[in-house]
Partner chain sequence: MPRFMHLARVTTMVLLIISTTTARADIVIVINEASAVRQISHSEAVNIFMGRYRRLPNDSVALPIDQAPLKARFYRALVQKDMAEINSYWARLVFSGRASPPQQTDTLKDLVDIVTHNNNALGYVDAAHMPPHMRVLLTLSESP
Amino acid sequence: MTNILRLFRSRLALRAAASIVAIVGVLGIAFLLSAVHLRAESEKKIQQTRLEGLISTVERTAQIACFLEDHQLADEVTQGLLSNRIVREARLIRGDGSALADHVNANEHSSGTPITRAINSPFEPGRQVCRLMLVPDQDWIDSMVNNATRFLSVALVLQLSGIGLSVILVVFYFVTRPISDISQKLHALEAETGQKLPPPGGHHKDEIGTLVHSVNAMIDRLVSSLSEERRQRLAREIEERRYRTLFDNVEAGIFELDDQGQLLSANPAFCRLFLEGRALDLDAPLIAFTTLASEGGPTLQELTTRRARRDGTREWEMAVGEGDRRRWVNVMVSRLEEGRLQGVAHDITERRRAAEAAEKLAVTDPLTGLGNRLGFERRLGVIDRYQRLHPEYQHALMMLDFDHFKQVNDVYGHHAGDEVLKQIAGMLRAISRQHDYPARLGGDEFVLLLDHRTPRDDLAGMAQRLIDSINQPLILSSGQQVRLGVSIGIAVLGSDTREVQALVQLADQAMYRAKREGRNTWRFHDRNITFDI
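May I have the structure of the chain above on its own, in the form predicted alone?
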């Protein structure tokens, strides 16, 4: 049974034949039942008409027999009616109900519905003299009906069978066989070579031919697509080899991240920059990119938030490593596809160092190595912003002016004056702490910008130590000794003023006050003392 069902599902001709047989069978049964019913009714009417005709034939004779009360003639009439097989019983009944003649066939057939007709006088048409009653032979009538319907049934069955067989043959010849031929040829067809499918004979211009033309058009498109696919695959392979060559040999680090900021791939240059030359082990636990930076790198949120992934290229400058092995890397990260990020890293250590050197050179006094006026002004800007954020902290400024320095240049020359300035710079470095900022503003004008964690008493001690150091004889390269004095003015940001520019003026005023009050000493700004310089 399973094989029959499988065959039925796989064979169009079998399904079509079964469908046609089923349709013809259903329609045939409906038509046959209708035809048999109509034929039976028609045959019954024919027999009824025949009985009526028999009565009409003997009606005149029956009138005479009834009028004359002639038993012999009445018997002849009824026996003559019985000679017809359709009649089982014939009677002539007087008006009082007695039988003038009564004859019945000897067979045991069943009786049908009796037919009665009034027999009138032959001389007085309006006066009834007797009744003629015929009882039909129902079995014979049924046999006649059956014979008629049997013939009709056979004829209809033969006709429907012929129609069904003809339809099956037509469908097989014009539909299923061509489709089967097309299917077999398609199996053997080498479409990738451009081989075409020939249309079945006699079907060049009908739907089967159109189907074959459509298949051939599809083959053309397939061949074209395969050629284009081969071309694109070859081009992609070339591009992949080219990309792999660049990926492995380019100096820039190239890497990919997942949506959690973890490394998926990295080229050798990236491994040299971030992994100390170790190759990325894809079998080991994934490395979070944010853990590779020692300073300035992106946070996990900056890399992985949905908004950040939708943005364009993002860029960071980050430090990798510590101490002498510290490198600066410029990293650009962009979205590659959903759930993947692509980044490029460039080593900018030399550029960064060059920029830092240039920056340092721009804010450094070339003679003493201390900060210059530009560096001092920038440091004042930093302190100004810091003090606005933390007004409770106080920064101090020492303004230094050396007594009798002009005499050194006049007596020993400018070369000796430069040596003295260098030695003074060394003293300032020696007394300065990590966050203090000594600077030479020009000539013999020096300043010392002190960290906010310096109490007022410590400021006085530092100023006195600086004076004591400078008061010591300074030995020049020529062996000569030079003695100097220094006047120091001190102002405190936060207590004396909250403006950095005013801080410079107040320290300068305090320095001039120290000079006026004997030189070689230090003075704090005193808000109760005002004078013009």
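Residue numbers count along the first chain shown, from 1. In this text the structure is predicted, and so the values were computed from the model without any measurement. Definition used throughout: the rigid core is the maximal C-alpha set that superposes within 1.5 Å between two forms. Compared with the form predicted in complex with its partner chain:
- Rigid-part assignment between these two forms: residue 515 and residue 493 are grouped in the same part by superposition fit.
- Once the larger rigid part is held fixed by C-alpha superposition between these two forms, the smaller part shows a rotation of 24 degrees.
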Contents of the next structure:
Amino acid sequence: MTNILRLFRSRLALRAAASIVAIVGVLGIAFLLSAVHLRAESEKKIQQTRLEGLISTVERTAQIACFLEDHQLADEVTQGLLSNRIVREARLIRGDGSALADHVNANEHSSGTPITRAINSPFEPGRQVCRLMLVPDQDWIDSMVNNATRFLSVALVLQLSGIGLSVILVVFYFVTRPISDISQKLHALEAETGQKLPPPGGHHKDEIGTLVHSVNAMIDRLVSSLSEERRQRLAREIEERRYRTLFDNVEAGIFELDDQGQLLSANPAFCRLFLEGRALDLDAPLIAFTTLASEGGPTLQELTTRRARRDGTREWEMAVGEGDRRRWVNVMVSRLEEGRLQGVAHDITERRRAAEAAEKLAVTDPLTGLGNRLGFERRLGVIDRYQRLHPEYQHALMMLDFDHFKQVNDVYGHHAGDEVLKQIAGMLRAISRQHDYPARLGGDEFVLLLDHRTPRDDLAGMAQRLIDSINQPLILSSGQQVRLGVSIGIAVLGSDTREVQALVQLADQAMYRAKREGRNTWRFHDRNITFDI
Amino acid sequence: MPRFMHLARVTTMVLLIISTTTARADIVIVINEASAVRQISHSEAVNIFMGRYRRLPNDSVALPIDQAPLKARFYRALVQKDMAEINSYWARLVFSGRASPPQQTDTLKDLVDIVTHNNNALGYVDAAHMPPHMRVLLTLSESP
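Alternate state requested, the form predicted in complex with its partner chain (shown: the form predicted alone):
Below is the whole assembly, all chains and molecules, this chain first.
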């Protein structure tokens, strides 16, 4: 049963046939019933007409028989009527109700509705002489009706089944067969090779042909869009390979971070920069980017806060590694997508070193290697900031002025002057501690900026030691000896003044005081002596 | 002159037609003057002449007589049938013997003889040639 149902669902021809048979059957039964009904009615009418006709045939004789009350003739008439099988009983009835003649067929058939006809006198048309009553043989009539309707039924059934069969054949031939044909061809079709679906024979111009054309058009579109997609995929792969190569071979480190600041991917350059050449192990616990920096670089919060992530590209400089292997790296991080950051890292160690060298050059006196005026002023600026932050710090400034240095230049020449300056610089450097800053401001003008932790007594000792070492005879490369004296002025920031510019002037004044009071000595700034500044 | 001739001819024709009509005007059923029967109905005349009853209104036997020269005109007037139909009618009844056609006479004279000698005899004559000593029982007009 289920098999039949399944077959029914899968076969259009079968379903169409069943539907047609059902429709034809229902219509056929309706037609048949009405046709049989009509046929029966008309057959009944025919039989009725036949009875009437029989009566008309014998009417004249019956008239005469009745007119003359001739029994013999009346019997003749009634018996003659009975010879028709349709008549079961024929009776001639006089005006007074008695029968002139009455004959009944000797069978067991049932009687139909009797027909009575008034029989008039043959000579006086309006004068009724008797009545002729015919009782039809209902069984005979029924059998006649049945015969007629049976023929009709057979004819109709044959016709309807013929129509049904024709429709099934037509549907099969014109619809289902072409469709299954198309379906099979479609299965076997190799659309990629540009093969087309041929329309079934004889269906080039009709709806099935149109369907095939539409399918072909659709195949064309699909194939072209497929090949377009394939081409794009190929192009994308090439592009991707190109980027991959770039990613792998570029000198810049490229990396990706999640929203926790942890490394998701990194290219070889990044690994070289940050991981000492080890590849990023994606199975190991994730590495937080911030732990890679030994100095500088972004904090976790800077990397991961929502606002920070929303901003555009941000940039940091950070150091990686310690000691000789310390490298400086510039890192630019930008948002790639939600919860994903992309970064580019450049090794800027060389640049940074160059910058540092340039910086150092800018603040260094080329002759002596000490700081120059620019360096001194910058250091003053730093000290100024320290002073504001820590008012208790006491930075001291020594200002040196050599006695009769001009004569050295005049007597021994500039070359010797330079040599002297270099030796003095060496002395200054020798006496300076780690955080002290000796500088040559120009000519024979030297300063020494001292650490804030230097007590006043130490300052005096240092000044005296400096004078002593300078007073030693200086032996030039030419073998000549030069003796120099020096006057030193000392001012202390924090106790003498709080302004660095004032500090320089105070030290200068103290230096002049030393000069005035005998040269080759040192003086602190004397708070009791006021100068107009 | 020709015009007069034409008129005369038309007049003659009209007169001829009128005279003919008049000549075939009526047929009467007659009986002997001596009979007690005064008249019969048309229906009684049909019954008697077509063999249904051979009986007069006074219950005496009726004896209908046909007269050959007038027979066709008579039956035409009585039952609106021609001779073929009348003959066919009687032919049907030959075998049953239930009824028989009226006695046949060839001339008016024969008829008059029979009617004169038999009080029960009925005959029919042209109303224009009514014999003496006869009583008219029924007049049948020959209107078309």
